[in-house]
Amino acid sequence: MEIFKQKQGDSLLISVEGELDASSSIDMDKAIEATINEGIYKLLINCEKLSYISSAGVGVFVSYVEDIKNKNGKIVFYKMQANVLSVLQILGLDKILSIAETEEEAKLILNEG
């Protein structure tokens, strides 16, 4: 798995490529933690090239949702492949995570009140 980060104003775009599983979830956790420590609480997660996500990978994101929300931030996922989206739907997480189809829609959701 590869993680690419790009600052965009008061938010950070994180592009994930490959498989987010138990071993690579440690790197994702460190990337998000570093972002929060920098005072950035608005995260756009580009999942276009995320080919697989395990429960450990999902757990990384879920573990930060409440903390980021309490800091008036948000995590928004977009361009999610069908197999990755189905994992979130099976777990019922599509109800608590913000998921958009396009980057433009994701940015709108990210900046909602």
Second form
Amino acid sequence: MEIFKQKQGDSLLISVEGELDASSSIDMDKAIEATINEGIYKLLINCEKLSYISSAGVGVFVSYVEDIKNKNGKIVFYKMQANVLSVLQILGLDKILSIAETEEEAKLILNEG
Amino acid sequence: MKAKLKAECSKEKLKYIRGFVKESIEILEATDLEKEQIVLAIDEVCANAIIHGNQTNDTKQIILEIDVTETSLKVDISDIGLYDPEELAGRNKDIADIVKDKQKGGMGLKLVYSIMDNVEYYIKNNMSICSLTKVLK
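Alongside the form predicted alone that was just displayed, please also present the structure of the form predicted together with its partner chain.
And the full complex, kicking off with our chain again.
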């Protein structure tokens, strides 16, 4: 798995490529933790090239949702592949997490109220 | 068709195990998405066995035995580690509470039980076995 970060104003765009499983989730955890420690609480997650996610990968994002919300921030995912989206749907997280189809839509959600 | 794999209890082996499972269930007459979900369910059980059952001790092994036809699948995942009954019970926790409690874990078994038709944990010959079955409708 590879993680690419790009600062965009007061938000951070994180592009994930490859498979996010119990092995690679540690790297994603470190990436998000570092972002929050820098005081950035608006995160866009580009999932276009994320080909697989297990519960360990989902757990990393889930564990930061409350802290980010408490800082008036948000995590918005976009361009999810069907298999990745289905994992969130099975868990019922598609109703809790912010998920957009396009980057433009994701940015609108990120910056709304 | 039957297939068997032994792998060390290392998280780095999970990708290799997924590749083996994907290849082994190729004959199953399911959609690509259904097959990917089955691979996920098996990955979750293997990850639990490797991390929680065997503390990622790579001198230990897990054994996968797959019995697959065009319409049915049975997978036995065996190891010498012990599963935690409380962890099994944790699968019933509400997802909103998992988010609120900032949990990283507790979702794997929710996926396994949702995707597979039957999930059974038991001990036989000093081995912990998780037996998963799926019959296509």
